[in-house]
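Next up is one chain by itself, shown in C-alpha cells, the form predicted alone.
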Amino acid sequence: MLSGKRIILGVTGGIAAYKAAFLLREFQKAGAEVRVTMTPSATRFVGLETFASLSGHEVAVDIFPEKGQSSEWTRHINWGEWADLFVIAPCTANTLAKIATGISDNMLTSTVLAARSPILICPTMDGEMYESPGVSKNLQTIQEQGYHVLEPDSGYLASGLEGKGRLPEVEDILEKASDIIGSIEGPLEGKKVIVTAGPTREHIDPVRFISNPSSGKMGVAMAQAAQSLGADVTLIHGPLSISIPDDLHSVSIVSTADLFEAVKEFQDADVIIMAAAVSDFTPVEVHQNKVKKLSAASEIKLQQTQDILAWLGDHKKEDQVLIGFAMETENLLENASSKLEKKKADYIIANSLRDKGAGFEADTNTVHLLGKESEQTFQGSKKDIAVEILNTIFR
C-alpha cells in the first residue's frame, strides 16, 4: 500500500528520535518517497545531515530558515499539498499539546495545519507523562479532530523506569500507515486510466529503425501517479530504458501502428494520457532482410503515421478526459495551444527541449499544463510533476 506514496516524517525532540531514521529507511524500502521535518529540539538528538542524506531532501525545521538553508518559507504549504500521509514519530507531549490547540510555531506544527493528508501521531514519552491528565485530554482532543493515533508500547524507558510510552516497533508503524493509506479513496478511485509511454520504432529492415531518445520516464511517472490516486492503470509502452514497476499492468508495443491498435482496445477508458513519443513518419517499404550497404538506395521514402491523439479526440466519449503531450523546440505555448484545439484534447502537457534539465532521458522537467481556460507551470522531478498535474486536474 505504501509503494509510490509520498510521506512526510515528522520527528520531535525525544530520545526515540534516532529510531525515526530506521523508520524512514523502511518507508523507502516499501516504495514510498519520504521528506523529513523536525522540531528544533529534535536536532539535539539526531543531526539534520542524517535525515537529509537518507531522504535525499533538505530537512525542514524553521519557518524562516537560517542563512544557507532553503529560503522557501512556504514549504509547509507545498509539503502539505504534496503528501499522501504525515507520520509524526516520535511525538513528544509538547508537540502533542501544540497540535491539539492549533499552535504552529515551527515548520513541523505549521505543516500539520497545512496538511491535506491523513496524519498519524505516535505519542512517545515517559510513562507518568503519558498517563497524565493533560496528555490524556490532548490525545482525546486530537482523535476527535480526526488525527490517527498509534498508542505507545510498554517496556523499559529512557528514564530507567518501566511503563507505557515507548515508540512502537517500526513494523507496527508501517502496518498502521498502510492501513490508513489503504482506506483513502483517491480522486481516481474506480476509474480506468490508460497511459502511453516511451518511443515507437519504425523499422526500415530487421536491424534498422527510425526512433527518438525518449526514455519513458515521464509516462511511467504519470502511470504511477494515477495509480497512487486510486486508478486502475494500464501502461502501453514502447521500448523503455527504465524498468516498469512490478505492480503496474503493462502492454508492450513497438511501432506507432502497434500503439494505435493497443489504444483502440482501451478507447473507452475514463482517462487517456498520451505521453508516448510517437513517430510522425514510417518507411513506405519495410525490407524483410537486412539491406546491404552496397545495394541500398540513397533515399528512404516515408509516409505519415496515424495521428492517434487526433483520432482519440474525434472518438472521445462523454466525460472522458484526454491528455496529450507536446515536445517542442520553438514557440512552445503557441504550438501547444494549437495542438490542444486541433486534437480536441482536454489538456496538453507541453515542454521544450531547450529548457535546462528537461526533455528526453532527464529525471527532471519543466512543463506547462494547458487546459481550455487555464495554464500552469510545474518544475521538479518527473515523479513529483506527474502527481502535481493529476492532483490539479482531478482534485
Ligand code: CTP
Given for the second form:
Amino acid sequence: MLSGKRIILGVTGGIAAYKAAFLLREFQKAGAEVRVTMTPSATRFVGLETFASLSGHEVAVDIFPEKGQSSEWTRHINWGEWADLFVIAPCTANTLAKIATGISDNMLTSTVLAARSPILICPTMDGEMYESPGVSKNLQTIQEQGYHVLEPDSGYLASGLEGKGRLPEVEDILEKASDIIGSIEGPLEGKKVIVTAGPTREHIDPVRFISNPSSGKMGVAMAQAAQSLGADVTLIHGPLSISIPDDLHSVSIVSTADLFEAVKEFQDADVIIMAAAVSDFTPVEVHQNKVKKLSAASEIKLQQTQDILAWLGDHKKEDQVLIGFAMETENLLENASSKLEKKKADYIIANSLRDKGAGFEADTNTVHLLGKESEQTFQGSKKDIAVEILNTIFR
Ligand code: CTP
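Output the form predicted together with the named molecule next; the form predicted alone has already been displayed.
Shown next: the complete complex, the earlier chain at its head.
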C-alpha cells in the first residue's frame, strides 16, 4: 500500500523522537519515499544529520532553508503539494495545540496547513499530560477538523511513570498509514494504464543487436506514479538496467515487433504512456547463427520498424489518453510538437539529451509537457516528475 508513496515524517521534541528514525526506515522498506521535517526542539533529541542521511534528503526545520540548503522559503507549500501522507510521530502536546489552533511558526506546523494530503498524528507524551483537559480538547478538535489520530500505547514512560502516552509500535503506525493511504481515491482509480519502458533490441544475429542506452528509469517511474494514483498498471518493458518493483505487473519484450504485439493486446486501455526508447530500424535479415567476422558483410541493411505511437494515434479510442515521449538533441520544442501532431498523441513529454542532469541513465530529468494548447516544464528526480506530470494531466 505504501509502495511509491511520498510521506512527510514530522518529528517533534519528545524522547520518542529517536524512534522516528526506525519508522522512517520501515516506511522506506515498504517502498515509500520519505522527507523529514523536525521542530527545533526535536533537534535537541536527534540530530538533523541522522534523518538527512536516512532519508537522503535535506531535513527542514525552519520555513527559511538552513544554510547550505538549496530550496526556497516556499518549501512548506511545495512539500505540502508533494506528499501523499504526512505522519507526525511523535507529536508533542505543544505541536498538537498549535495544530488545533492553526499556528504556523515553524516548517512542520506550516506544512500541516499547506498539506493537501491526509495527516496522521501520533500524540506522545507523559500520561498525566495526555489525560489533561487541554490535550483532550485539542485531540477532539483536530479529529473534528479531519486529522487522523493514532492513540498512544500504555506502559512504561520516559519519566519513569506508567501510563498512556507511549509512541505506538512502528508496525502499528505503518498499518494505520497504509489504511489511510488505501482509503484515498486517486484520480486514476479504476483506469487501466499501459506504460512502455526501456530500450528495444533489434537482433542482427543471436549475439549482436541494435539498441540504445535507455535504462527504463523514466518509464518505471511513470508506471509507479500511475499506480500510486490508483491505476491498474501494466508495464511493458525491454531489457532494463534497473529492477522492477515487485508489486508492478509487467510484461517483458525484446524487439520493437514484440512491443507492438504486446501493446496491441492492451490497445483499449484508458491511458497509454509510450516511454520506451523504441528502435526506429531493424535489420532486414536476422541471422540464425552467429555471423563469423570473416564472412560478415561490411553493411547491414536496415528497414524501418512500426511506429507504435503513431499506430495507436490512428486507432485511438474515444476518451483514451495517449502520452508519448520525445528525446531530442536539437530543436526540442519544435520537434516535440511536430511529433504530438503527427502521431496524434494527447501529450508529448519532451526532453533534451543536451540538458544537464537529463537523459537516458540519469536519476533526474528536465522535461516539457506539451499538450495541444499547453506547455509546462518539470525538473527534478524522475520519480517526482512522473507524479507531477500525471497529477497535472489527471487531477
Ligand atoms: N515510438 C514508437 N515507435 C517507434 C519509434 C518511437 O512508438 N518505432 C514512440 C516513442 O516511444 C516515443 C515517441 O514515439 O513515445 C517518440 O519517439 P522518438 O524516438 O523521440 O521519435 P521518433 O518518432 O523515433 O522520431 P526521430 O527518431 O526522428 O526523432
